[in-house]
Every structure is written in C-alpha cells, then in structure tokens.
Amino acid sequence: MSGSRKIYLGTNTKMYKNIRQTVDFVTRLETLTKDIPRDRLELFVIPSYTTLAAARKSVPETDILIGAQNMCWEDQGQFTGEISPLMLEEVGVNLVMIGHSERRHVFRENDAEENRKILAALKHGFVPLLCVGETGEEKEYGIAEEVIRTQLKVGFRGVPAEQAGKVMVAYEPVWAIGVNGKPASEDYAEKIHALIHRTLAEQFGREQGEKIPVLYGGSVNDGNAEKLIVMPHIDGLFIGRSAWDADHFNSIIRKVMPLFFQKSGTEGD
C-alpha cells in the first residue's frame, strides 16, 4: 500500500473554459468543499494559461492548488509561443502538469524534454505532476510496463531523493483518455499503480518513494470512481470532463473520500 494519508483529487480543463467560466468553476468548487479539512484532501485544478491569474486570485491556495498545463524548461530566451517558469511564478501557480499524453503524442514531446521541465519546475518551487501511460498499441504488444518504467526513470532523472516528496505522478493510459476513451479496469489500474510505486521506490528509495502520490486518470466518472479509489496503490484521481461541473466534481469527492480513508485504515469524513 502507498504511504499516502491524504487523498489527491484534481482536474485538467484542457482547452475548454474561458476566464469567466473558470473563475465560476473554481469559486463554486471552493464553496462546495470548504468544510473538508485540507489535511485530508489535496484539491487541484489545471485550467488554460489565459485563466491562470484570475483563477489564482479567486480562491485561496490553501483550498485549491492552481496548476499550469505545460511549461518551458528555460527561464527566458528565443522560445516563441512558450511559457516561462518566471511567468508562472508571477501569476502564483502552484503546480505544473508535465508530459500529458496530448503533449507527448500530439505535440511530440519526449521523455528527455519532460525531464528538463521537471527539474525546472522543482527549481522554481512548483509541484511537478508527471503524467505517464502507454498507448493502446504498446499495451497490445505487451510492453506497457517497460514504457511506463522508462517514462518514470527518464522523467525523474537527476531529481534528488530529498525532493521526492515534492512531485506527483498521474497514470493516464492513452487509450483511456478523451471523448472516445475506455477506462481501465480497476484491476489493471491497480497492477500498473503497483508497478509505478515499485519503480519510484527503486529510484528514490522506499521511504522517499512512498511519499510520491500516484493518481489514476483516464475516463474517471461516477460509475468507476469508487471502484478505483479502493485499490491499494491508487492515491487519488485525476478526473477529466466528469469534474468540469463543480457540483458533479463535489459529488465524486464526497463519494470517494470515505472509501479512501477506510482503505487507508484512517478515519475519514
């Protein structure tokens, strides 16, 4: 079982929601979840770049972490169209998502690039959320585990063990993401999460590796959230469109929290 004693729940709104819609979403979410102790819940939202400043100003960071969907590894330079860590610092971002499947497979980013971004994120005090996952083809070939281990080993290369507690991992099988995605079964998700935890223990040592929360993402919804969260090695859920309505997201949060703490052997809300 993972060493986590806090549940991690978040969403990435991709290229949806303008500034007004994002502010309405996070403020409603903060109101609905205000009663939940944040020593039990790490709640985060990753909206589009143009909404970041307004989103950060609209809710306390003690209640909701606001993350960026991507980031350049350099502080400044001739990188037209990129966003610098310094720019994200300026708007008060807490977290940076790195290696999302759309960045890897649509925009052709590779593991070495994700590694440079993770090191830059840690340098600037952000929490890097590294996304890993295999394609449907890689799963069919039976190389899913090798692919994921490589993404982790390269992605976290050069990260000191003492900084392991400052990173997060999301397992998002590529074949399970998006409008036509088919969610992984809870047993398959558990198998991969166990692999991820073992790999992190190899890389950082068992004590430090256990500090890294590993979330499942990939067509999480009302129908499977409860089945997934009771799996021993799943520390939280990275939810897509099912979380884009604050009331619906709050409903999922309320359903999974008691199950998570029951699994962890601690008293939940």
Given for the second form:
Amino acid sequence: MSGSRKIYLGTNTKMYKNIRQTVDFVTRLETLTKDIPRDRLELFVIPSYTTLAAARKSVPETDILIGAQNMCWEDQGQFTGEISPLMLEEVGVNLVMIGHSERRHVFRENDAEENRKILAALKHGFVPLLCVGETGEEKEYGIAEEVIRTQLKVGFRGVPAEQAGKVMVAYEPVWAIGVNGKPASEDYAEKIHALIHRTLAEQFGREQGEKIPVLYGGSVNDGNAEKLIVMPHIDGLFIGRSAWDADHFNSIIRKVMPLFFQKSGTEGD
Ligand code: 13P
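I have the form predicted on its own already, so could you send the form predicted together with ligand 13P?
First the chain shown before, then all remaining chains and molecules of the complex.
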C-alpha cells in the first residue's frame, strides 16, 4: 500500500496479561498516544479472550481497536473450547487475528480453516488480520515465496474484491518470532512484502489489492523498527514483546511515525 496516509501499529499480547494488566496497558497506551491524529495511525491491541470485554470498555474504539487472537468459523454448535463470532460481537471486538504462527504450528491449524475464519470474520463485520509466514525449514528449502503465496491464496479464497479493503495482512516469519526468534533483515522483509503486495494485487485486482495494509512482525524492537518502517512495502509493524510495556510501545510509535510519513511523501500534510 505505497503512498499510504496511515501507519498500522499493533500488538498481540499472546497468553500474557490478566484483566487488570490488560486494562492498565490499554489505558496507559491511550493516554500516551491521545495527541496522535487517528487518520494517521491505526493502533490495535490483541489481548487474550478473558480480557476483551474489560479492554473494550476501558478505551474508545476510535483510539484503539481491540482484537481477538482467534475465532471459530461457526456461529454456534458443538465446538467445545471455541469462541464464536457472535460472542466476540457481544463484547464489541473490532478485529480478529487469524492464522498466527503459534495457531498454525502449535495447534496445527491449516490454510483451509483460516479461510473459513476469514469469511466468517468478514460476514460479522470484523477486520480480519491474516498472519502468514514461512518456517525456518521452508526458508532453507527456498520455498518461502510458494508457502506465503499459498497461505494468501487459500486464506483469502472467496473474498470478493469489494471486501479487500477491510482486511489486513501480517508477515511474520516463523523463525523470527518470539524469544528464540531472529529478526528478519529489512531487505529480506521488504522482498517478501513486495511479493505479498503483488500476490494481493493478482488476487483482488491492483486497485483493491493496494488497499490492504501489510505489517511486519517478528522480533521487532527499538533497534530495528526504524530500519523496517522505511522500506517501501512495509505499511506497519505488528509487535510482541517490545510493545507490552505501554511507554516502550509509545516510544517506538514516536520513532517510526515521522519516518513512515517521510517515506510516503505525506509529511506535513
Ligand atoms: P515478538 O515481537 O515477541 O517476536 O512476537 C511477534 C508476534 O508474534 C506478534 O504476533
């Protein structure tokens, strides 16, 4: 989405933070970022299910979108342990993350399941955030591009082009995520982001495909956020550990925003 007027910055708090910690976090983040015009910044937090209702009530959705970490594709039924779109609607969730690498690799979800969830999320008016990314082994075999194209083509199968503007994509190489992760270099991330943008343009047509923001995630930190955000095809950052302290997240936001707008040529508009 080159030339974007908006930067996308968000965090997934994984299976950390209880209700009180989540409310404290989003409240502090909202206070710290209140002065930033939201037509320039889409800020989102994806905490655990049990915290969603309290998180949603504690900050306005015009300032921070709240997302769920997963969702069942069915509205109701014999799906013990799952959470339905209707239940998420009830607590006012805005966004649903689909296909996070930990869902794909620890819980063995596949592309066809992610596709059903994407379609259900759109039907219920959520913004689906589809996560894609290759494992270290797939990278070694030289099939990262094939894997990512497959994840996108199957994940978004049946999504009409008119709805493309409602979805988001996060590129999170599996080998880059978490405590044992090694961040992708900015050049490697840029190469894959360009591929993702090309694939989305193929799938939805150039105009619609270009509306989809593609965020980079995987060991983003103070030291690499600026290098990543200046890359032409990176529309935002999806951060884990380095964003879990609101003050630290805010300092990353402040660092990357001016660079992002210099890149997209909309500085001082
Ligand atoms: P880290 O930034 O902790 O590597 O996590 C990234 C992530 O999984 C975001 O969904």
